[in-house]
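Next comes just one chain, in structure tokens: the form predicted on its own.
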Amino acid sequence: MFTIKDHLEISDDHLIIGGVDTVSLAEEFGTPLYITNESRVIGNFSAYRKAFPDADIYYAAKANGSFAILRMLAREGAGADVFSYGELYMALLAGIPREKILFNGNSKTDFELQKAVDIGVKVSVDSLDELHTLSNLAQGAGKKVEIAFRVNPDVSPKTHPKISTGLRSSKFGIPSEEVVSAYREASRLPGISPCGIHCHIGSQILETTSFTEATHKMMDLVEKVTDIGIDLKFVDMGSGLGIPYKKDEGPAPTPKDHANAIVPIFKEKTKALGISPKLILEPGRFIVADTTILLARVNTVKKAAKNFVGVDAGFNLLVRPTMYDSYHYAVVANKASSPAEETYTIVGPICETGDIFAKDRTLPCIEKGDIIALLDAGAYGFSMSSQYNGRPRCAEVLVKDGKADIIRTREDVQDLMGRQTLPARLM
């Protein structure tokens, strides 16, 4: 047995994850199939906790909202960054305490804000309009809500523009030059307790200079906000640390590198100001991306303009390559150590030209019935899935130490009806 990519191994020409043969999993549970390695999730979270021993780690639930993953992270002491009432509900159900949840989002509904008030979670306020709505709701409920303002720090990390969230042109946050006046206003409003400050500059960041830049800007704001009498209990620096989806990206920074980029600045500034707010980080992709693979069975091999390999998973299950032109390693799971022979383009069954998982990959000879594994599919994979083209979503399996457990059952065509109903005239 030898390692193919960190925690993935090959034995007898088969791809192994968590001590389990992926080909056997495909036979037992069918394809398409998501498979997550529990030990890898815990290991990645532990790396962040070790790198930031004095900080709270709030898992970014949007990356992968699987209840099993939320539950295992809750048991490890994680908090949660949530972006909807649905994510809030799931985080609480998984056992994450409300005191360690931040309700984030640029366009929260009044219903969601009322839920935040009723439950008593911290809210990252994204606009003055939202601030006033939250104040009215809290006052009506006779409660006080702890808030942070989400700052738009105008930092441009080297990442895909669709996942760069700290640019001046981004829809997220309050421009940094307007933040101090926002805190002044918040301090005068009933039902509002301004006690934190928050930013998030993007996702899949593979350098640390942008984190350093953001920290300098945020700590300058911390000083200004402190000077007007705001007692900050926490500074949430978000996250965004990426993973190496392909080899030519070079070695990716680690949580320790992330800590080295921001913690010294944070400690120096807070000590100078005589304050002791809690530092919060919001890793998502780093925690779950490399923990999971997507298995798909080959339906057809067609020689046309390219050697097309048609599989039974489409972008309804993994939209990242279509949306971001992102790269995922492709491995022929039942021929994992066989020599590469031909160049293939792996495509799905969706009625869209962009339904392509992997372009021009040199792989072993592929035949109908082979199993293709798409690696590093744990972040923004199932969480962004759909039933497009009338395709029920697949099952999810959790593996650990050679054992596999189903954590989400496969949908069937009856699930396509969902909550749909017909008016009487169409009966």
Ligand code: LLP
The other form holds:
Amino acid sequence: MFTIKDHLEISDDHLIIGGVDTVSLAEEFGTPLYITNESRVIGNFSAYRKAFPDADIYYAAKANGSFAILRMLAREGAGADVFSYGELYMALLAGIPREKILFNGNSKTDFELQKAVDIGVKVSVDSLDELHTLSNLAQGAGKKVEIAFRVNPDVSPKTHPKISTGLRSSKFGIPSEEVVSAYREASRLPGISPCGIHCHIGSQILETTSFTEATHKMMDLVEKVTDIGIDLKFVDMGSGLGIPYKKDEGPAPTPKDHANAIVPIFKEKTKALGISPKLILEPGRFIVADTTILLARVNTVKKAAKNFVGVDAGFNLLVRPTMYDSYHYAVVANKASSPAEETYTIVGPICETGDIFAKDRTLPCIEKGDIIALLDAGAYGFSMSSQYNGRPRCAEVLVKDGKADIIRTREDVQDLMGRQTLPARLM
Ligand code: LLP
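Output the form predicted in complex with the ligand next; the form predicted on its own has already been displayed.
All chains and molecules follow, beginning with the one already shown.
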């Protein structure tokens, strides 16, 4: 038995996750199949909590909203960053207390804002328009809603442009120079209690200087907002810590590095101002990305311009490589320690040229029936899946200490009908 990528092992040429042979899992549950290692999720969450002992960790539910994962994190004491009523509903159902939930979003519906008022969660307000709607709804319900403003700090996080969220040109947040007047406005409104400040600069960030820059900018705003008499109870710095999808990108910063980039600046400023807001972090990717693999079975091997390996999962199940050109290690799960012999490009069955999981990888000789494991598929994997090309979504399995439990059953073609109906003339 030896280890690849931390919690993944190889035994008898087979890839093992959480003490379970992935080849047997493929036989038992079929493919494609998402497999998550429970202990790894808990370990990653604990690492964050340890790095930020005085902060609250609000797990970003969008990264992986599977109920079993929300449930295990709820039991560990996580809060949640939710970006829709759907995520709020699931977080509450999983047992995350409403006091530890922040309702984020740049274009919330009135229905969603009403739900936030009725349930009593904090809201991160993204515009003055939203502020006024929320105040009216809260007033109508005879309540006051605790809010933070989502700040656009204009920081470049040196990541993929599609996942940079704090650039001046980004759709998220209120420009820094308008933030103080937004708090002034909020403090005049009857339904609003301004008590927090929030930013999130992007995702898959592999250097910490942008976290430091954002913290300086945010703490300057904390000072200005405090100066106008706002009593800030929390400062939410979002998250965005990247993971080492690819070894040659060098070592990725750890939660401790993330904390070193933020906490000293936060502490120094709050001490100088004589205030004691709670620090909040919203990690998603770091908690779940490396906990999960996607297994797919080889349907065909074809020698053409390249050596194409066609598997039974497509970008409907893992869209990241197609959408962000992201890299995921591919392992031949039933030949995991066999010598690498050939260069292959692993593709899905979707009717699009971009349906490519892995380009030009040197791997053991691949044949029909082999099983490919795509690693680090736990964040923005299943949560971004679809039924595109008439493909039912796959099952999910949770493994722990050598045992496997199904946490989501496989869809079948009846699920493609879903809630569709026909007008009478088409009956
Ligand atoms: N907080 C807010 C307000 C966010 O918008 C996000 C992610 C997070 C926290 C969590 O960030 P993380 O720790 O996971 O980096 N689908 C893309 C990533 C989109 C991220 C969206 N926002 C991907 O697959 O790379």
